[in-house]
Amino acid sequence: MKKELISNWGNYPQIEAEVFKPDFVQEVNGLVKKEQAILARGNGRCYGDVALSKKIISTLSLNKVLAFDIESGIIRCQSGILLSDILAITVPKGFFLPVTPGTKFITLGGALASDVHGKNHHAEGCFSNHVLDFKLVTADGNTLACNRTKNAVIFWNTVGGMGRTGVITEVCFQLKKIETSYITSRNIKVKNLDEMLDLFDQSGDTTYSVAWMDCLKKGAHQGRGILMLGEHATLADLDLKKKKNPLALPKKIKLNVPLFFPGWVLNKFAVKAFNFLFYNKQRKKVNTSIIDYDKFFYPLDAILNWNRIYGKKGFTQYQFVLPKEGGKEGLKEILDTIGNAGEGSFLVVLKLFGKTEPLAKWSFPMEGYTLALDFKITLDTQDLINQLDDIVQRYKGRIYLSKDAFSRRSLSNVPTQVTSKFTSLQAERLGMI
């Protein structure tokens, strides 16, 4: 089989791999049984070196809806279906994803393997909180049905397990009932990190909360940004025009970045200019509006191939979580370190995590604050990540393996023992196999 050059959304690292593209689940069973080491891969929208292996099973052709109960909102799909396709089917019927990350272009299997979180973790937990059962092809090539009582150990080891327990082939989960496809959004202009964290705590009853932050601002305005709060809009919230089709799907994407930007385009001065404009475009302290769900949940999906703005060398996303106790001090130290390094990020996202499921030991979240930042790959990237890792470790935090390409194993919560049959570049780098 001819090898392909593959990478994830950060375009770093790139590796050559044999990519198998089965059309039927039975082919997956045969491949796993035959190959000594192999890994499932979805749409490649994670970051870093996750889901990169010498031999890969692409699940993208396993993309069928197997059952959808429009009364209960329970849906069963093959693992290679994209969240965008699930939304296109379920939103017009009055249902939405219970948890969604910042892009809808990931696969359902990837959502489970990463146990994705969203803007509602403080209120509704991770994706796994809403999963009823799934099927998994294990290392012996057999299919195993798993839920919280049947094969429960495998169930919880698969949740957030990054594909190392087997190949997820189908998932059944509970959707959320909605009246409209719109979100009531309230944006609050925040002067610094202290005010931001206070507002997060005061907004604990709001279903969705997320903040953009200016990571380069120092002094009294360190951590300034925009806190974005949201709720699913009801019919009563809509104007007459929107009420004519309250479950309308958002308009399709039109923008595209056709080429990789030159490496010099994204620098500290460009990030400072962007941060100034983004922060000051909102003139009032509070701005309330009703917007479609794409604009609230997936703003970056509006630009196809936006990852190319970082240039051919690519970028890495660094996401960590710190427990609430000491979290504010840790965030300030992280922002100081980034500012001193001059490696600014204009995509800086802060969220609040709530209580977590004790049995989901491989999942990333813990109760506290999570911050995600994008850094262009340079000769200094590894040194910066090392400094950030030291801070995160000192404050008893952890990093998100779905984004990682540089961190040490001590920052993850992954157990030492993993199934070596399902190997990956990340597992090799972190010394887990």
Contents of the next structure:
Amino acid sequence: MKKELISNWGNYPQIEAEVFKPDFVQEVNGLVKKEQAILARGNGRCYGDVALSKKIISTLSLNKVLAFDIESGIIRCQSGILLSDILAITVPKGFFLPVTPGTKFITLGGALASDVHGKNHHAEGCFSNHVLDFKLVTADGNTLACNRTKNAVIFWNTVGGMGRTGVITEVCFQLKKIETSYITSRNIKVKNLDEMLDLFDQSGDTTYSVAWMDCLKKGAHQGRGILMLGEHATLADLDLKKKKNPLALPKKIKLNVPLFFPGWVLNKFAVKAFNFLFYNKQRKKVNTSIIDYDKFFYPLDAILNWNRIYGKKGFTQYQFVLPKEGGKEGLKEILDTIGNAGEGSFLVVLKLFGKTEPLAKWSFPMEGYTLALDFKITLDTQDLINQLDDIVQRYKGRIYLSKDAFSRRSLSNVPTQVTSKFTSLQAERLGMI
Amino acid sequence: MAKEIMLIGATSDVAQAMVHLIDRKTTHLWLVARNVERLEPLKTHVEITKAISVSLLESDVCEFEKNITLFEPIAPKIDEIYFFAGYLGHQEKAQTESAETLKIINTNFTGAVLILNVFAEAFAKKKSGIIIGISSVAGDRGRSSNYFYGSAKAGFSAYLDGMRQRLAKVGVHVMTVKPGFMATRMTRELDLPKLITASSEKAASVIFKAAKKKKNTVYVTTIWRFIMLVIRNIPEAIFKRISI
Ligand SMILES: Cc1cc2nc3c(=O)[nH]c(=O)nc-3n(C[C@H](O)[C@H](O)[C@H](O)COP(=O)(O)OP(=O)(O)OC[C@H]3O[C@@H](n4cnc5c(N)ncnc54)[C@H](O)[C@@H]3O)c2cc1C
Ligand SMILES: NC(=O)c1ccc[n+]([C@@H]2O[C@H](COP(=O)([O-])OP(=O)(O)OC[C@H]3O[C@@H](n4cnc5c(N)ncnc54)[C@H](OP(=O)(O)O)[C@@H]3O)[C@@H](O)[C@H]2O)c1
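What about the form predicted in complex with the partner chain, after the form predicted alone?
Everything in the complex follows now, all chains and molecules, and the chain you saw is the first one.
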């Protein structure tokens, strides 16, 4: 079998792997039986070292819709289908994803294995909250049907289990009814962290909320940014033109970053300039508009391969969550540390998580503040992350394994009793094999 | 106009890619393969996303008699039949083991011919229909590295040529497809030169468009027409001594 050099979205780290790409789901059982150690992989849209292993089962050809009830909105698909493909099928019928991450180019299996969260976490929970059942090929090579009552232990170990329990082959979940494919979005310009966190508290009954933050501002302006709120638009919200086709799919506009940028392009000055422009683009305090769902949920997907702007050495995303209690102080300490290190991060995203499902014990979210930061890989990256890890640990937070490549084991949330059959580079790094 | 399409060898990578191109003019799709339960997910997918009904049929190309009885009642309903099934086999094994030799010949030639005969008669009778056979450039000249496969495909190409001439007179079209290298399951273990290798999606799209235009013989990539032109014209005295 030929080997390929693969990496995830951060382009760091890389690994030589044998990638098996079954055309038919029946092949998965045989592969799992035969290989000593293997890992399922979706579209590689995690950032760090989690979806990497010397032997990989790529699910990308297992991408078929198995059932779709347009009355109830229950859909069953193979695990390798992309969320973008699901949307293209369900939106014209009046259904949206119950939970979606900031990119639609992930697979259904990846959504379950990371138990992804979206801008509606405080209101509608994680992806698993909407999953009815799934099928999993376990270490012995057999297929197991799992739901909340049947094989419930395996069900909950697989949710957020990062592929360590087996290969998810199909998932059945509940879609969300929508009247239109548009979002009523409200952007609020916020001057600092205190105001930001207050506003998050006040917007608890808005379905979608997330904030972009300027991480380089210090003092009174620390944490300035833009809070983005959204609701699915109703028919009555649309103008006449949009009303003609209320469930229209967004037009595809595709920009591409065809090559890796040289490493020096993205420096502190570039980040400063970007942050300045982003913040000042909006003149008014509050800006309301009706936009298509791509613009609201997936602004980054409009630029293919945007990860290449960080250069060939790649980048890492540091995403953590701190309990709400004391979280504000923790966030300030983190922002101070980043400010002092002079490390810019383009995309700093803040969100307030809501209550979580106690049974989903390997899911990343907990009630509190989550912040995601991108850092270009340099010689200082490990050092900076050690400092951030210290703070997260002190405030009893945790980090998101789906983004991680540098953090310590004590901050991670992974099933402890798993087989050695399904291993990842990350599990090895964290000493979990 | 309502249209029924049948794909034989529906598990092949190119056939799978073809399914995604099939448009709403098609009212019913027949997918034929061995171990046909592998195609259940594709069936539901097409039914849900394209609102085209799909039937799965189990058939092994090498079960000659069984295939004739299987296809005879269905053939008159079909408007377009694509024959994708093929077997590359192992040249060296076939040199010494007759079972392998037969498998190559029976899949690529005998079995294919017996099935398509059924369709030729049915189409001739209703004076319409299109038959698309996937042959290979390997049939354009026998070579030491794959002459069992090559000769079976040469026979298949000649069969399609002759049938085209006969059926053209009754309004039935026959198209011969001669792919060069394609990156599919068949060639997964081979190190194919990227520049002259087509993806299964590209191949499917070329075949699909050519069938619409009722082309006679299509090479999946033009470069292969020239490569084979050169190979065919190498004098035998030289050809004997080289290995390609
Ligand atoms: C721009 C961007 C924005 C993002 N925003 C968010 C966000 O808002 N919220 C959020 O939660 N995440 C977010 N993510 C992370 C992303 O949603 C997750 O990493 C997701 O798991 C990626 O899915 P994938 O199909 O690409 O899986 P991969 O990256 O290939 O794999 C991720 C993990 O899932 C496992 N896995 C994949 N498929 C299977 C399967 N069939 N069976 C068993 N295990 C499997 C892998 O082993 C691995 O552990 C974002 C990522 C990007 C690039
Ligand atoms: N790939 C190339 O470079 C290349 C070049 C020239 C021509 N071709 C031709 O292109 C066609 C499509 O092949 P591909 O490249 O897409 O390869 P592929 O994916 O390996 O497809 C071959 C198909 O033939 C089927 N088949 C083999 N023996 C059969 C039998 N006895 N009964 C029923 N079905 C049988 C296989 O079914 P199973 O799934 O059951 O095995 C499979 O669906 C073939 O005719 C091939 O000869 C390929």
